[in-house]
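Starting off, we have a lone chain in the form predicted on its own, written out as C-alpha cells.
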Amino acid sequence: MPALTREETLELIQEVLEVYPEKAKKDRAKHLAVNDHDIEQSKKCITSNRKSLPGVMTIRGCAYAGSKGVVWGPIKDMIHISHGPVGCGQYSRAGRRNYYVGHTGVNTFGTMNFTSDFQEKDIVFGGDKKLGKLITELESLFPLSKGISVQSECPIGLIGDDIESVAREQAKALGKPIVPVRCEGFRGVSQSLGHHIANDAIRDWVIGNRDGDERFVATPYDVAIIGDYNIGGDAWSSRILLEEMGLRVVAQWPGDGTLAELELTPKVKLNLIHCYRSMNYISRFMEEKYGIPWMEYNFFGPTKIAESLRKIAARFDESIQAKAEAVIARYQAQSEAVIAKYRPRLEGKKVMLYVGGLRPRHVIGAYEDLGMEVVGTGYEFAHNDDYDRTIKEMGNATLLYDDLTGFELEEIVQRIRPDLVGSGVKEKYLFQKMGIPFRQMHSWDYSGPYHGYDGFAIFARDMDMTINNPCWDKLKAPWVKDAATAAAALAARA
C-alpha cells in the first residue's frame, strides 16, 4: 500500500475518533497528529504526558514500573524490594531480559524476586517494623550484596510508611547504602515520573558517595553510557565500539550495572545518554553540579551508528577522531554484507512503531537502512521534547500518536495495514491473531541485541523472518473465522 498523503493522513485521525462521545473526541484529538518538518515545536501539533481517559484501554505503565522496571531493577548488585503487596514485584521481575555478569543470588540479583508481602494487617497497622526485619534477613542471606533500594508500590504512599527513616536506621546498623524509592504507582501520569523520581533518589542517595574519594585515577577519555539496559546484550554491543575507538568505560548503567559504577559517574568527562526519557534528569544535575557534559546516541544501524560514533569523537582530540574513523571503516563491510542480503528482501516494506524510550525515533534510521519506511510512530509516556526530537526523523505527512488507545491502535493498523508493526508484550497476540507480522519492540522478542554494528545484523535478521515469514497469509483472526461460521449457518438455515 503506497503511503497515505497528509489529506488522507488527517481523513483517517478523523474516522478513528469517529466512535468517541464529543468529549472524548476533542481530548484524544489533541493526542494524534499529522507530521509536518516546518514545525520546530512539536507542542504546536501533538499533546503528550497527559493523563490517560478513564475508560479506555491505555497501554502505558506506573511510577513503580518507571523506577523499579526500567532505571533501579538492572542494576545487578543491588537487592530491590518491591515494598507492598507480592503481585507487583513479580511482574516486574525478569521480564525486559536485562542481561548481566555475576552469579544470581550471590553476587548479582537482577532475576529474584524480593518483597515485604503486604497482607491486610500491614495495611492496618503499617509496614515500617515488616520492612526493618526484611532488610535485615536480606542481609544475613546475600552478605555480598552491594545495597538495597525500597521500591515503593502503591499502598506505602496510601497508609505513609517512613521508608526514608527506615532506610537510614538500617544503613547505619549495616553499614550499606539503603535507597527509599517514593514510586507509588499511582503517582503521575505514566511510568515517565517513576523515571524521575528515581533519577532523583540516585542523585540524592548514591551520586556524590565518592565525590571526595582520592583514589580514582582519571584520564581524559573517560565516559559513561546511561540509560542502555542491555536488553539481549545492546550495552555490551556499544560498548565494544566506544572502546575500539579508545574512549575508556568508566560507568554503565543501568544494565548490567553497579552500585560502584553509579558512584563513579560523577567523575567521567562525558556522559552517553541511550534513553533520553528515562535518564535525562540525572545528566542534567551531574551538568549543573560537576560541569559533566552530556549527549545523546544513537547505535541502531550503520547510517546511525557512524553518525553517532562522529559526534562523540568530536567532543574529544585528533586521536579518538581518527581511530573512530577507524571503527566505521572497519565495520563498513560487514554492514553492507547484511543490507545486500536483506534489503531486497525488505525494500519498500511499512513499519508502523507504537513504543516507549526511546525506540520510536531510534530505530526509524536502521529500518530506512534496510529500505524499510515507516509511516506511523508514536510514544507511550514521551514529553514533547521526545516528539521534537522525533519531527525530522519521520517522513513529511506520516502519522504521529501519543497514548494510543488499544481500540485507536487496532482501528489505525487495520486501516493502514502495514508489512509489520513493532510493539509490546500487550499488543502482540492481537496482531498476530489478525494475520500481521509482529516485532515485540521492548524486549526485542526474546532475541537481540539490536545495538551496534553486531546487533544490526541480528536486527535485519529477524525483521526478514517475520515479515517473509510463509505462516501470515495462513492466518485468519478467530472473530473473523466464528462470524464467517456463523453467517454460513445462517444462510443454511435461511
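Residue numbers count along the first chain shown, from 1. For clarity, a rigid core is taken as the largest C-alpha set superposing within 1.5 Å between two forms. From a predicted model like this one, the values you see are computed outputs, not experimental measurements. Compared with the form predicted together with its partner chain:
- Once both forms are fitted on their rigid core, the CA atom of K476 lies 2 Å or more apart between these two forms.
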Contents of the next structure:
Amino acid sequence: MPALTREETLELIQEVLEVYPEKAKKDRAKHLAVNDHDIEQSKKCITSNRKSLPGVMTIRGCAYAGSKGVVWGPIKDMIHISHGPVGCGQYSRAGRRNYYVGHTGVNTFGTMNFTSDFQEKDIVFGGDKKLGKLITELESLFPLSKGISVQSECPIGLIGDDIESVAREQAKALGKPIVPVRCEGFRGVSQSLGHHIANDAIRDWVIGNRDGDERFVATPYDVAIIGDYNIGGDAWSSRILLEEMGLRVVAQWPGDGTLAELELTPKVKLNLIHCYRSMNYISRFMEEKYGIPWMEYNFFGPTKIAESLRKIAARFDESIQAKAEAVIARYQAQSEAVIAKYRPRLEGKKVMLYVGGLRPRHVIGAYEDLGMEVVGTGYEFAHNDDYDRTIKEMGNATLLYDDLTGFELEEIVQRIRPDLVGSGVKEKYLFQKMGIPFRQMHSWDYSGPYHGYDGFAIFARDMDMTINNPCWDKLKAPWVKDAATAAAALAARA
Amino acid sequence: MPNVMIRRKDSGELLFYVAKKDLEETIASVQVDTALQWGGEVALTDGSRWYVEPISPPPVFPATLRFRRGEG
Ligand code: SF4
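Switch from the form predicted on its own to the form predicted together with its partner chain and give that structure.
Following is the full complex, with the preceding chain placed first.
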C-alpha cells in the first residue's frame, strides 16, 4: 500500500471514529492526529494524558503499575512490598523482563512477589499492624536486603492507612531505608502518574541519603544512566558503549540498579536519561538541587547511537570526544554488516507502533536504518511533551494516536495493513490471527537487548524473522483459491 | 498558583515547566531581567502570560518559583 496523503489519513481517522456516539466521537477525535512538521507544539494537534472514556477498552495500566512495575520494581537489592490484596502484584510478577545479576531470594529480589495479602479484616480494621509485622518478618527471612519499599495498592488510600509512620518506625528499628510510596492505582489517568509519584518518593526518601557524606571519590567523567529498564539486557549493551568512550557509569537504574546507585546518583556530573517520560521528574529535581545537568539520548539503531554518543561526548573534554569517535568507528563495520544482511529483506516495509514511554519515537531511527518506514505511532500514556518530541521524528502525514482503544487500533491496522505491528502482549495474538506480523515491543518478545550496537543486530534479526516468516503465507486455507475470497471470508467473520 | 520549574535549555533560552499541567514552553520575554532583579510578567512562546513578584537577587536557574496567571 503506498503512503497515505494527508487527506487520506484524515479520512481514515473519520471513518474509524464513525461508529462512536457523537460525544465519544468528539472526544476521541482529539486523540488522533495527522503528523505535520509545521506544528511546533503538539497540543495544537493532539490531546494526551486525559482520562480514558468509560466503556472503551484501553491498554493503559494504573499508578501502582507505574511505580511498582516500572520504576521501583527493578531496583534489585530492595524488597518491594505490594501492599494490599494479593492480585495486583501476583498477576504482574516478573512480567517486565528487567534482567539483573544476583542470587534471587538471597541478595536480589527482582522476580519475587511480596505482598501483605489483605483480607476483609485488614480493610475493616486497617493494615498498619500487619505491615509492621510483615517488615519484621522480611528482615529475618531476607537479612541481605538493602531496603524496603511499600507500594500501595488501591485499598490503602481508600481506608486511610498511615504507611508513612510505619515506614519511619520500622526504618529506625531495622536501620534500613524504608520507602512508603503512595501509588494507589486509582490515582491519575494512567501509569504515568505512578512514575511521577515513584520519582517523588525517590526524591523524598532516597536521593538525599548521602548528602554531606564525602567518602565517595568522584571523577570528572562520572555519569548515571537513568530510565533504562534493562529489558533483555538493554542497559548492559548501552553501558559498555559509555564505558568504552571513557566515562564512568556510577549509577544505572532502575534496570539492574541498586539502592547504593540511587543514593550515589547526586554525585555524578551528568545524568543520561533514556526514558524521559518516567524519569524526567527526578532528573529535573537533581538539576535544581545539585546542579547536575541532564540530557536525553537514544541508543536504538546505529544512526541514533552515533548521534547520541557525539552529543554526550560534547559535554566532556576532547579526550572523551576522540574516544567516542573511536567507538563509533569500531562498531561501524559491525552495523554495516547487519544492515547489508537485513536491509534488502526489510526495505520499504511499513511499521505501526503503539507502545509506552519512549519507544514510539525512539525506535523510529532503528527501523529507518533498516530501510523500513514507521507509518503510525502512538503512546498509551504520554503527555504533550512526548508528542512535541515525536512530531520531529515522524514523517509528514503519518498517523499519531494517543490512548487508542482496542477497537480503534484493530480498525486502523485493518485499513492500513502494515507489514509489522509493534505493541504489547494483549494485542499480539489478535494481529497474528489477522495475518499481520507482530512484535511485542514492551518486552522485546522474549528477546533483546535492542539497545546499543550489539542490540541493533538482534533487533534487525528479530524484525526479519518476524516479517519474513514463512508462516504468513500459510494463513490461507488450502481450499480458498484467491486472495479476494480469503479477504471476503475474513471480513464475513469479523 | 502553580509551581514552575525554570531551567536553561542547551540553546540558552529559559524553559518554563509546570509538571502538573504538563506544560513545557520556552520563555519569550521577561519584564524585569537585570543584574539585580528577575521577574514580573513572563510571556511564553505559546502566547500565555504568567506573573511572579520580581525576585532579587535574580534566582540561579534551574529554580522552582510560584507563578500566578497573568492577564491576557
Ligand atoms: S488499579 Fe488498584 S487494584 Fe487494580 S492493579 Fe492497580 S493498584 Fe491493584
